[in-house]
Amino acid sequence: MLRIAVPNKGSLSGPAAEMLHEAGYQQRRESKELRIVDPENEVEFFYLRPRDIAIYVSSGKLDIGITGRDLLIDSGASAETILPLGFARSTFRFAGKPGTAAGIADLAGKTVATSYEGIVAKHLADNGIDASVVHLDGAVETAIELGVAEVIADVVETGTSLRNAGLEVFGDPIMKSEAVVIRRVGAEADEPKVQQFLRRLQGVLVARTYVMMDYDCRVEQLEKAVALTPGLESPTVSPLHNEGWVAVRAMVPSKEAQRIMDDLYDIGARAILTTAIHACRL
């Protein structure tokens, strides 16, 4: 069986379980379950702390895992990203009291508190900055108020908690993160079960990104219509019973669907419909 590590809690857990369910995999019914077997798909899921997943995967005990790019890099584990998943996006940044620093060059000689010591230490070293890094678990906003550090480095989503603590971000982002599928460095790239798993997740990503659009148009307007809805390879075009009309079907980006419908209507297309895509293979 393919052995897969899945986040057991936090912002990664729910979206990961939802994506796996959409991909046709059985998921746990209770949060206390640490392991389930999906015999029909020949997969075994292990629910682990997101921060530990890269370690388990790099050890070879588990084949692949879902975790955050930030957690993968911070772990220093011998694992690599094989598929970005597009959820749990975040930005990792420095923050401090107003006027503390304007950029990374101002951190020389200062102390930085963070829960991601590996990421911060590497970023400082890569930029030639000699600064101290203090590791703290959990929220780090109070580190400055309590005098543990002059600066913090943390995940920033809305920035509300930082502002509430009287802090502001500065400098360029340290890194951008999102959920990713990872495997051990040096693992077999074309392992069939892994490739099948990736195809299923890619199918979910495509299904979430596109909708199916159907419409009728006159033959003389077909080229203009097809230019608006080129599809992935090309649209399906079928003659209608009424002479001079055709039915067209194509996948279109969901974010652009309303604009495309307006444009199609303007050139004379009618009976324009969009439907959700629940699964896909390209």
Ligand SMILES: Nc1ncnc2c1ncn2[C@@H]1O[C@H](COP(=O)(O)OP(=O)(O)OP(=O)(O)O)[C@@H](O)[C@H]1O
Second form
Amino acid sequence: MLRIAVPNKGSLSGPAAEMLHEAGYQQRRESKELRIVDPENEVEFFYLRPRDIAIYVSSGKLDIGITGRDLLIDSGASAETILPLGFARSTFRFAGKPGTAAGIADLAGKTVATSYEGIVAKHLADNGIDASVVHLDGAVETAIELGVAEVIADVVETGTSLRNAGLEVFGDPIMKSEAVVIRRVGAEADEPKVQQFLRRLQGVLVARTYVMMDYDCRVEQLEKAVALTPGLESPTVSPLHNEGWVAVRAMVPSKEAQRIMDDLYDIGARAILTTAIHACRL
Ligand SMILES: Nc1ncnc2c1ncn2[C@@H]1O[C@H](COP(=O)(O)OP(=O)(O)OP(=O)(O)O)[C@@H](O)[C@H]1O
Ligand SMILES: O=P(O)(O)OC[C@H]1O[C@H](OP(=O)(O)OP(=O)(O)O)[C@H](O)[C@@H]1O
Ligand SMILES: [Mg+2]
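Show the form predicted in complex with the named molecule, please, the one above being the form predicted on its own.
Once more the chain from above appears, this time first in line as the rest of the complex follows.
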């Protein structure tokens, strides 16, 4: 049975459960459940603190886990990303009151508050900066107002939390993060159960980012139309009852669907339809 760690709380937890559900896995019914078995898929899910997941996975007790790239790196655990999942996207940045610092070089001798001590200490050391790091569990934006630190390093998504605290980012982003699937460094690479799990999640990612497009066009326009909708391998082209016309079917990135429909219309394609993809295996 495949043993998988899933975030039990925080920003990662809801979207991770939703993605697993879309991939056909049973998920817990109550937020207090700490572990469930999905016998049909031969998978056991352990609901753990996101910050602890890399540690469990690196220990080899659990086969794979879903966590944030920033949490994985911060933990220093011997685990690696095997599939980025595209949700819980954030950047990790320094911030302070306006005028406190313009870049990392201005941090020498200052105190930085953060929940990600591992990332911050390494980033400062890599840049040869001697600064103190204070570990706080959360709500670090308040640390400056309360005099615990002059600068913070924290997760930024919309920037609302920083603005509300009267703070501004400075310097280059320390890292970009998103939810990732991780496994132990050195774990057997092509274990069939793990590969099947990854294919299912990849199927969800593709279903979320592509739509199916169907249209009719005149044979003379087919080459131009196919150039607009090359599909993954190549589009399906079927004859229509009316001679000189064909029906074309191809997957297209959802973000580009409207532009492609306009371009197809301009070259004479008609009856252009897009439909959602619910699941797929590439
Ligand atoms: N506002 C946010 N937007 C996007 N991702 C976020 C946000 N806040 C945290 N994350 C991401 O979520 C992960 C942290 O998860 P964790 O559950 O520890 O914190 P949290 O979402 O802030 O929840 P908590 O309320 O428990 O602090 C990290 O990968 C981080 O990058
Ligand atoms: O840029 P924003 O969209 O405002 O998002 C970033 C904020 O979200 C998270 O905080 P959370 O609400 O989880 O509280 P925490 O600081 O206690 O973890 C993170 O720690 C930042 O504070
Ligand atoms: Mg938080």
